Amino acid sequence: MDDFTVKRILHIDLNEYSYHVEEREMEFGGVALATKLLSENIKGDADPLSEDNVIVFAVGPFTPAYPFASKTVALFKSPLTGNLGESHAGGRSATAIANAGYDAIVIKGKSTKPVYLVIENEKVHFRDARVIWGIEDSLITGRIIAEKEKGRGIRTIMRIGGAGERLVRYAGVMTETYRHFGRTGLGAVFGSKLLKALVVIGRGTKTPKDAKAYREVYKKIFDLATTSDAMKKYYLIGTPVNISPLNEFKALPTRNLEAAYFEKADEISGEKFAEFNLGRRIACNHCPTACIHIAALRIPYEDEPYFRKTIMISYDYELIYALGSMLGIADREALLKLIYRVELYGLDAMSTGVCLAWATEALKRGLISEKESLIKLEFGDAENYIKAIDNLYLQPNEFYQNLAKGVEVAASIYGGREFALAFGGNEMPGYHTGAGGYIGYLIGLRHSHLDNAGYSLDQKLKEDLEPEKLVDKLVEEESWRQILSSLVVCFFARGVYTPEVVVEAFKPLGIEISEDELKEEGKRIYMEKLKLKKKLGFDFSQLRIPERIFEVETFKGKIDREYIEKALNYYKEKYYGAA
């Protein structure tokens, strides 16, 4: 009978091209996994684009069991911060590794030449890459890797374009055709290593404890899920279904913040891509809502007028916000353009937008000139800003080179701090909703708005709470976000995933554990997970806070600065101390 309880983790040295299999006792996979071994095996004071970094990858307990535990999470020292990096991605990877045997996958070293890994089941490949290093086009080198890697089982290629290689340090890894390992600079840690790609090919299976009890549960949670308004919202306009009102509430930021309102989102709607743009909607591996949403781009040969070609484009909320609003484009094939520009060199889109977005005010200013910007950079002007995308991938001059390192970075060198939009370092995501967004982005473990939602909850709340009830609020939600993380669940599947709902699904897979349980194990990964950002580097006290977040009015006014201040003042005595 298979024991979900008993964690495979496949080691990999890239330095002696070797590998063996560890087994260890937990309940629990994904983050809080990724945590300790990455925890275990990292020096803290390692050079992030060094051979002394270290490439966690690790699924969940729930990865080949339920629907939506289709996440993989990476963990790593980020190029982009210097301290702890986290990212997730969807797409076949989760089940793909689960289905060869292993809950964990740790990569430590460098190549002395390019490669790229295949791991079969119980067998790894380290197959020369110099001939595909170089490709600059993160989609070809995925069709030349699946050409030739066609071993029997469910099989993901998780790859790096040309910014991978160039080092960008906000490059992502690109997993299947549409899904990403983006944020905090995983392609970069990849291209460090020579490692040009990982294929997994994964045909094993595992087998609940209590068979009966497992189809009524699954059937339960795909019952849920599938009658959810919210699963509806995003299977049939995807998270772009939220520009508008978010546009509405004032909150949707616009021309690096100079706005919280674009007066032409209406264009680049989710509704409007859903009627104009749409070509199909995909889903990640074992989920049935198909929140992915596909865009086709009929592109006209230039010496064949009545010929197109077809390309076919993610979209979503992010994207839309970070190279649309955040630019002032308003033309929706300008905005896929410029998605697919990123998407070719494998750069994160959100750190991408909130950089150029920064460049063109700078500029703007006159703070750089187009002797630096090599291109006149202004809101609006899609054309332009594909250039401008060109050149922080090829970085032709010491400005794109700088800027390629992130808006904190570039901001420090030429001025404008006040206006770069980077919190713990992290390019800031698409939410000016209010203090609790940007107390969030402040102490969540990954800057993002995905670590405790603290956006939604000034959405939810009519009055700001006291700072010290907000925070408590921000890290219980936290708390709960890394069992999810653990199982691994796609967040957007949180509604279903309750903890009364958790603690039986873990019945048919042979785990008793309580509610009250789940809770404190939530909080305890939370800490171990702040005392490695802590030991990889964090500082609390170097946290930095644009000025412009203050000028610009949320739908409940302006943010009072104090009190954003004396909600950080708490968190730092009674959580940052505490780790």
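Numbering follows the first chain given and starts at 1. These numbers were taken from a predicted model, which means no experiment stands behind them. Heads up, when I say rigid core I mean the largest set of C-alphas that superpose within 1.5 Å between the two forms. First, how it differs from the form predicted together with the partner chain.
Taking 2 Å as the criterion, residue 230 counts as shifted between the two forms: its C-alpha moves by at least this amount when the rigid core is aligned.
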Second form
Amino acid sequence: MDDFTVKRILHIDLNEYSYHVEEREMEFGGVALATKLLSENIKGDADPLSEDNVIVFAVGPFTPAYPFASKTVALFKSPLTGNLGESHAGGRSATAIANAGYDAIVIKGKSTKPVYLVIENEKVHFRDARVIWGIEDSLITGRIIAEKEKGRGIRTIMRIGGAGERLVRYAGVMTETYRHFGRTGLGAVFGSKLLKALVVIGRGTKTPKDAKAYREVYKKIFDLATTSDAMKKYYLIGTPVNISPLNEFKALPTRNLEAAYFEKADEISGEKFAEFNLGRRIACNHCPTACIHIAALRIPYEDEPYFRKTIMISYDYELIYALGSMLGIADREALLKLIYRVELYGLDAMSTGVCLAWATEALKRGLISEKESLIKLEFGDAENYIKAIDNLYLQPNEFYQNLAKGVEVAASIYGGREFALAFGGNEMPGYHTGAGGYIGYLIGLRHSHLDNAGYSLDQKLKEDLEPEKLVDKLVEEESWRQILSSLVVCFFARGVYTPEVVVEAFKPLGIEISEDELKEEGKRIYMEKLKLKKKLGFDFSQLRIPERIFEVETFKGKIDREYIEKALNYYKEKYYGAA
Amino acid sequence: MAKILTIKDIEKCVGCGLCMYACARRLPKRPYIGYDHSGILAISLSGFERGATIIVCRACSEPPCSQVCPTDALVPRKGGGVVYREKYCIGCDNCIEACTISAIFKRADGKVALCVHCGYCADFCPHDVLEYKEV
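Now the other one: the form predicted together with the partner chain, given that the block above is the form predicted on its own.
Below is the whole assembly, all chains and molecules, this chain first.
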């Protein structure tokens, strides 16, 4: 049998085009391993866009032993927030890394010319990328590399588009076309290192300690996933199923959160997309659910009758919020075109939507003129937003250069911070549910929303908790999610991977751990990560709450400022201070 | 009646690769984790949104792989395809060359991985792409 506590770490140095493998003992992978590796390899004051920044990719002990353990965790210093950057992506990224024989990949330094990397089991190839540097379309870049490299069906191709090359601080890294290390600017970090892509190929193998138990636990997880209701939300309409209820709930940020109710939300609901646009569904590797909903958009040629092209565009709740309701767009096809544009350049959809929504309001209020925006930005006008997205990539003037640094930077220059909807320097996700959600964004260790249960507590709890209790609950849930992301289990499968199932799944791999130990470990990882975040420059006293959130009613009425302050003070003393 | 694995509806394939993992896991006493022992491969047509191809033995009645095997490690199977007698395999790769549809894969230990029509993967195909049926 293989020892699942031995971690193999591939270190790659772009300064010297060299690499070596390190082994160390550890039970968990993912976030736990990446936190340790980043902490050991980066200086706290590293400039995120310099050779001093370090990228860590990590997978977990269940990859690829069990379904759903298919997320790769990326940790790095974020050029957007200036402190810990974190992003998770699926596709084939995690399973390819594990199959190539690694638990983590650490990339440091900076190449002098554009390169892309090919990791093929024991070998790392440094490939000349000068010819493909400058291709702004991440989809085309993917196709070129797919044609040139081997490993069809068993590889991952992570790459950046033009936004990453041009250092847009919220550029992402795309993998297998439809999955993204979207948030906090990993694409710009790739770009700054002149790293166009990372290909990982592997056909590795491991053997469990207990053959019989392994097959049984596997079957149990598979059955839970395919026959219970645990995954239902994701396999039917997908995440956009939330558009209608959140809108009814007055929680769907609309037109830069001038409102939390979009009168045309029905047009962009998950149900409408499923009925009129859904063209196919696909899955991340080793996931039976196939939550990736892809729309087929038929576009007529501009000047030729009876010619059409069909493009396939993946859509999710967050994209529909950020590029739909937030920009006042109710036309599904126009919205899909915006999503496609964002995908092409390799931008983060949420940050892009929030930045453009702020710019629209700033223009309306006269803080900027068309001299800055170059385009008459108007809520609902998709044509102009497409041009604005082009400008975020092209950065033809100082205004777009600043907007490419995030809404926080732009608003600090042009004004309108009270309606610049970023928290901790990161643009907000699509939930105006109440105090819990916002407290979650502010204290969340991970990017913005997926790490915290705030918005769901807002909806579930009949009565308001004491602020202190709410914070404890948020931290408790988030500590558990550190375990899930140290196993790199998709958060959508958190209903399948209960503590009991996690303990059971560890056993056939030769690792004995109790539920209590798991929970303790979660708390420990949480604190380690908070320490790293502080080391990289996170300063609690610098957190800012945009005034706008207090002006717009939630379903429970207006948000209580005092409540949030109490919660934050409590968090600062009990958790932040202790790290 | 002998049974073989067939592709029922390739357009339903979501590219999850569960068949590949199931294949590696198929032996009750020696389940493997990962792709290396998998005799089935799902690939995309430049992205799964454009569709998929599943590369797997199609159960030939005159299997070219068995005809070129020097040690009789691959012998024709009733119902089509071959029985893989692994201990006789010397890793010469003749079969890999001979398979018209490239459905035999090289393992890290030098031997090969290929579909032996046990049907285990079909039980784990969540979207009815694969079918294990009588011939």
